[in-house]
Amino acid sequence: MSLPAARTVLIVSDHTGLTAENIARALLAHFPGHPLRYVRRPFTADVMVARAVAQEVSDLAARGERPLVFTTITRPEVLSELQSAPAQVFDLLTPGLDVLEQEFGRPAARHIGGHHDMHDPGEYLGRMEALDFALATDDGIGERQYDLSDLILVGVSRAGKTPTSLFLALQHGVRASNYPLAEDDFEREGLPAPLDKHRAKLHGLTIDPRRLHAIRTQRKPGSRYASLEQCEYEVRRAERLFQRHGLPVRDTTSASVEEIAAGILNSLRRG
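Assuming the form predicted in complex with a further copy of the same chain, can you produce the structure of this chain alone?
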């Protein structure tokens, strides 16, 4: 018996395709176990390009496939070109736009593009500045930036501070600094001095010592830094420090940056 063939999932957008792919993945995550092949057709913005994509779908159907097509196209003449393709077409935005037209009492723009272009330059520049901020602090010159930070991620080396702060910046425009815990910090009772006056901004990140050992081994194989013993020691001391000072803590071993960021932002709201 052969393996089941992967089903083609076409992501068709008049712009970047990020929204369409996001929704498609959110839906298809509820049907695990089916092999899928994602094919992206961004910038499908006019009738001619849509016709070519519809032709691709026809070609797949002619070979006996049943592709799934997810689209955020809103211009009716472009959308109808795609809908003529012999496939299940998920028209992701039209139903919501129809309801919103009633709510706002005016027609939807149904233009090309949308919220991933620079329609709000201030918001976009805020994200880019937050990214610069995260990169600057990541170089270890961050202590004087703590005053300007929205939050400060505290953890041992390679516990996930950098990916989390970059994601917070790029996605949410949040200014996150890092504080890498080192052996010196474990030898004293209090919080590391630079953190002491920023208590409310601190978020601890921890990680399974075996996972940390694996990550550090990739970077510096055979070093004391990467040894399981050292990883266990640092994580134990870091967690003790978090606990002693009542820091909120998140475990990056099995949580994605998306999840960690959402959790941190949610706790900021409550805090």
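No experiment lies behind these values; they were computed from the predicted model shown. Residue numbers count along the first chain shown, from 1. Rigid core here is just the name for the largest C-alpha set that superposes within 1.5 Å across the two forms. First, how it differs from the form predicted alone.
- Relative to the superposed core, residue 38 undergoes a C-alpha shift of no less than 2 Å between the two forms.
- Relative to the superposed core, residue 163 undergoes a C-alpha shift smaller than 2 Å between the two forms.
- After superposition on the rigid core, the Cα of residue 239 moves by less than 2 Å between the two forms.
Could the form predicted alone be given as well, to go with the form predicted in complex with a further copy of the same chain?
All you get below is the one chain by itself.
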């Protein structure tokens, strides 16, 4: 039985499109089993660009496809071009703005990028600083800066530490470092020396060995590093270390980076 063709999901925004894409993915996650092809069209800020996107939709429709369009465009004349296209268009801003206009008794300031956090320079700079910090302490480097970390992710190679660290920094302003467990770390009972005095900041990431094997095989096929036996050994020893030291642990096997980050943030708040 052949799989159905992937349905196109267009993310159209007059700014970066991050908000539109996050909402689209959150909604479409409730419909598993439908293959999707995400196409991003950021900075669609004028009528001519929107008209080109609408033509792109029409071309897809001519081939028998009905795309899904998620948009956070704010200018009515630009949005109108998009809504004329033969697609299911989800206007993610206008309905809510209309209600809020009635609630506040005044019109909304429908300027481009109004929902973006650049209007708060302090918060934006804090996230950029957290991102720089995550990069400076990625994959076990910069251990002298662990005193400044809000969180240190620990796990075997390719368990999802780096993308989670970067997401926490960029989306939440968390100074997240990460430390990859290596062969030498599995041979001792205690925590690796760089982590020992930071126990309260440690959070373990684990993964199913078969999934880890698949990920590593894409990176280094046929290597000992990617072998199922090595993956099973490393995951087993890492989980034993987490349990021995009472570290909170998240399983990354089938979780998105958003879900992993949300679980970690909940643990931090409870702590």
